[in-house]
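In the form predicted alone, a lone chain appears below as structure tokens.
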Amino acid sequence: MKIILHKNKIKKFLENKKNLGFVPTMGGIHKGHISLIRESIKKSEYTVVSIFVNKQQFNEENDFKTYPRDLKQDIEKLKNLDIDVLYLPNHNDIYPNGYNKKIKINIFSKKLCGKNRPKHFEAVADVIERFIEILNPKNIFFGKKDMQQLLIVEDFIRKKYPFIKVVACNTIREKNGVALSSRNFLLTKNDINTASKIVKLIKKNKVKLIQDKKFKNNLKKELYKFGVNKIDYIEPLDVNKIIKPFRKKRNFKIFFAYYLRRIRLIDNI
């Protein structure tokens, strides 16, 4: 595994090689992370891994500071697998002349997370659009956990880069159901219980939530009985009605997102 600082060196390195697979990551590597890299691996000739922690998508400065970040470690695991390049840059590299103000996306940015967190998908689809400049990749892998993320950025690429393919990959979760986060290196282990309570509620009561608007009331008041802070959403949709072209069979999914303490979490079920 090489790792690479700037990106006129990735450039460099990268020149003619065509059957690149790119993940890219804000570190606190897991499971989660590692299953997309095997799947680069498996579909791809040369595989890239990025770490940066890009500051625009925090709404708040606390979030910013208290992401998980611990780079030695990251590495140790990332050296393990059969990846050609890490690739490491600096806020300066990925933004030498300042954020793209005018990057224009999916208007479904602006519901459940887009509306306690304005620009947070723009500085998303803004950070990706840098790396595709740089690393000019045939694949980008990204996790169904963040599923409007996911949506939102698979638009945008379809629309403006049609040459490449974003991978959805499926949810890796723990024997307890809660799917793996970078944010759950913050959690106790009472807040896992709690997040482990949360998800089997949801998962047992699906149909439920998707047939009757009003047992979303009923659902909240229990997980405020479990210990959740607040609640931002939790919203059953049908991913394959979401966004253009629409497909014909139903998938309804569990949006939700939730605090324990000052940690925020997201999942869909």
The other form holds:
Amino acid sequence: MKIILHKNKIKKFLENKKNLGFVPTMGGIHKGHISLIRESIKKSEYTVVSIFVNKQQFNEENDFKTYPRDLKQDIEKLKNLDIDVLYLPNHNDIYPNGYNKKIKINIFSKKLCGKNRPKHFEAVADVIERFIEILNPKNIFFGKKDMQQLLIVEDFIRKKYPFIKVVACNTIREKNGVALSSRNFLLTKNDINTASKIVKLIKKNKVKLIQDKKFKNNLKKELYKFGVNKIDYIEPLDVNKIIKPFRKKRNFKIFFAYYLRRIRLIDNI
Ligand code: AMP
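Having seen the form predicted alone, can you show the form predicted together with adenosine monophosphate?
Let's see the whole complex now, leading with the same chain.
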């Protein structure tokens, strides 16, 4: 695994290399990231993984500051995976002339996380577009754990870079049901127990949540009893009916976002 810090170097290294798989991450590497990387290695001749904590997409200074960063450990976890390049750009490498304030993305970006995190998905699309321009990948890998992000980025790429394929990868969970996430490194044992109870409760009540709109409020009360600090949303949505072209088959997921102390967690089941 070659580690490259600058875009000119990586562009040079990738010259004439076709069939590139790209896995963008913000580090805090866990088995969720690793499953995306394995998928890329399977499907691509070359795999590039990036670690870049994209300040622009954070709405709270504190969330950005406390975001789990442990580059040494990340490299340890990645080095034996058959990755071709680990790209570690700095802010100027990605944004030499500042952010793109005019980026256009699907209006689904205003819903769910977009309500509590204005401009978050615009920032995600901005950074992904910059990586695309540098790396020119054939496949990009995203996790279904961040389903809203996946759908928005997929739509953005389909319209602007139709020759690139977005590969959606399944959510990897702990045995206790909690989806792996870099932010889990910030959780206490007690938080993890709470998160596990929440996933199990939502899973158990999935059908009820889809059929009875009012039931959501009962469930929210239960979550507060578990010790949740704040709930941003619990929302049943048909994944196949959110962004056109719609697919025929129904595929409901319960999207949810909540805080344990100051740590915001999202998932969908
Ligand atoms: P992040 O570093 O959190 O920006 O995540 C990088 C990529 O890994 C995104 O496409 C995420 O959706 C994906 N990802 C994060 N957690 C998981 C998980 N538990 N299972 C599968 N993919 C995940």
